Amino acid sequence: MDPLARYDPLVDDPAAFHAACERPLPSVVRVNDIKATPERVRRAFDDAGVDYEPVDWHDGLFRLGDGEKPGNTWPFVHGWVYGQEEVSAVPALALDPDPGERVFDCCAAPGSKTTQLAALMDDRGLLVGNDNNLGRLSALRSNAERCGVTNLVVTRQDARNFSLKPLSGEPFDRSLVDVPCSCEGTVRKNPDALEGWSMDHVEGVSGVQKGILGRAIEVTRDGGTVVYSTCTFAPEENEAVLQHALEEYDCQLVDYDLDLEHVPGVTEWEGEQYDDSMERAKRIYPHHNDTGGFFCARLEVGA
């Protein structure tokens, strides 16, 4: 069985998505603006040789050549750059965190999105990245030490129990909560992705997911912001969560501008039905911008 076969009534043109899925992911860079602008990273790539080009909705995100390698570059090094993938930068900018903010990134590591946030936040206010695996943390720890990251508080804690005491019982002013997930849409990057999947781990997945959104909204102060994310498909994972959480908890689905191609959330599938604000969430589809496949729903608290 063909897991992604499942989404063929989802998509306009299934033939592209499963050839999409196909073709290897081309190599990202962003640009760390806490160490470096995005001229500045063109100019030391344009001295190396790098092959590079920009992409055309966002200012610092770069695509390499076929072969270009992000950790062989300078700029790399020196933590202008970090490896990511174009649509994982869609969730801190849906977040849209300001300097001096209270900000909580429930399942940090390895880091990408965490160096976004705390670029976007100047480097000022305070960041929590949590993460329960001690390894990822590790990594997380390295790589905001490279990028120059100065503000965040790095926690170990099982995300759906979150404990505000160590910091001061304080909500957070915005929460991302980018979870665990069956990763489809990473099949691209990873053509292993989908070797040990099964409805009982996207089943499974999804009762860990419903969790830690739940204690997210619990953390964050009424009129506080919530950005729900995931690299897969299934609405079982994306739409069904986001169902729960509007039924259990105070808050609403909120739109937000995003320049890439995308499609609504659905409000229906296999027999189940979802409030008419899930259209507000986005699905990123891999054949509309030549990238990985992604969900992101922005969430307002004590709406």
Given for the second form:
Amino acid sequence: MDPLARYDPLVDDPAAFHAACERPLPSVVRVNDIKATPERVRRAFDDAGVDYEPVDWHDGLFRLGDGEKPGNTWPFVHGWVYGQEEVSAVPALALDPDPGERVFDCCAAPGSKTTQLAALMDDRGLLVGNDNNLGRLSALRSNAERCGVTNLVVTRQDARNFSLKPLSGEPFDRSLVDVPCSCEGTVRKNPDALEGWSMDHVEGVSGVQKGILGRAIEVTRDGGTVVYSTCTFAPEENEAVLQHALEEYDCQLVDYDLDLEHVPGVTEWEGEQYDDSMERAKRIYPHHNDTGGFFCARLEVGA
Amino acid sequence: MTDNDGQRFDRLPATADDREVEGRATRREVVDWWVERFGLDRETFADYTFWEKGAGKIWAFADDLDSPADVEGLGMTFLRTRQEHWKPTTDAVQRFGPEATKNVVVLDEADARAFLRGEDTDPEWDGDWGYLIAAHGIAGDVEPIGVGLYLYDELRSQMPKGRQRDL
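The form predicted together with its partner chain is what I want next, because the block you gave corresponds to the form predicted on its own; please supply it.
Below: every chain and molecule of the assembly, starting with the one above.
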């Protein structure tokens, strides 16, 4: 059975949803504003004959033509661009950090969102990129260095009991909680994504997600912002995790702007009821904007 | 004076008078080196802190932490000291090199590609020997590629293996 069929009751157009999940995804690059402007990247691509088109909702994202490999271009060598799926640019925009703030990316590797956060911060302030896997941390470091990021502190901790001790004990202004998930929304990029799918895995990873989100809320200051995101559709990993946070921690879901087609989070799933504020979360299905699938919610702490 | 502990991040002393670890470069020396070697504006580094981890490996960090810092990475690898000729990193010349006003060798496209493959080239250069910023023209301006060692009329590419590419 296709695991994605379980979401048919949630999706506005199941046929379009399944058709989109079957199509491969174009390569997309994000302009790294620390080192370049969208204009300069366009000019370099034009001069080199790279086939690309802009996306309409974000001037720093370019979809590349079939067969274009972003890793083999001068803009990549210079750290001007980063290969990043279009919807994966959403959570850093939702977090919306300012230069000079203290920002936490608790599951950071390999670093597409971390480097995007650094650019949004103008490479100023303190950005903590954490991961618990040494190999993935090494990818994070090399990606950050290629992008010219200098405000990043890399830590290796279990995000569920992250300690502020190495960071002078001060809480964060903003935290990005882009958790490990069952990755159903990446099926267009990786057709094997659903091969190991099981309800047991979804429920297991949901427990980990609750632990990570809870700790991120605890290390974020009162009035601070937490963004929770996954690249999966399962409400067990999305709304149910947020519901747990609303019940256990001092936080609430808040609205944010997004110029991509999306639908609200769900308030009911397989007999479970979730808080009405779940509608402030956003679900992005692959057929909405011809992208991968994504879930993203913004929380305010201590409000 | 104590010995350097290569396993942790220690903030560089501001000046030689503040030095407590044998042979450790000072903040002043590190900034002076970039200003003198590449003509960078000293102000570029005003808000940075500098750290040593490993023997002579200097990191540039845009913010500050308590020293020593018990973390895996702190800003960007910046400069190799504790050797006769200090050597900038590829990351640092890419990040700060666009503002350099001297010791920048601008390669033509064929040489730029050879440099990126890690090959030696023979560009026109009658300036200083030693570590230079190798750059090329792209999209209307000069952009650094990496570090070259200029000796005996040839430029030896210092592109790290993992950053070499055949475009």
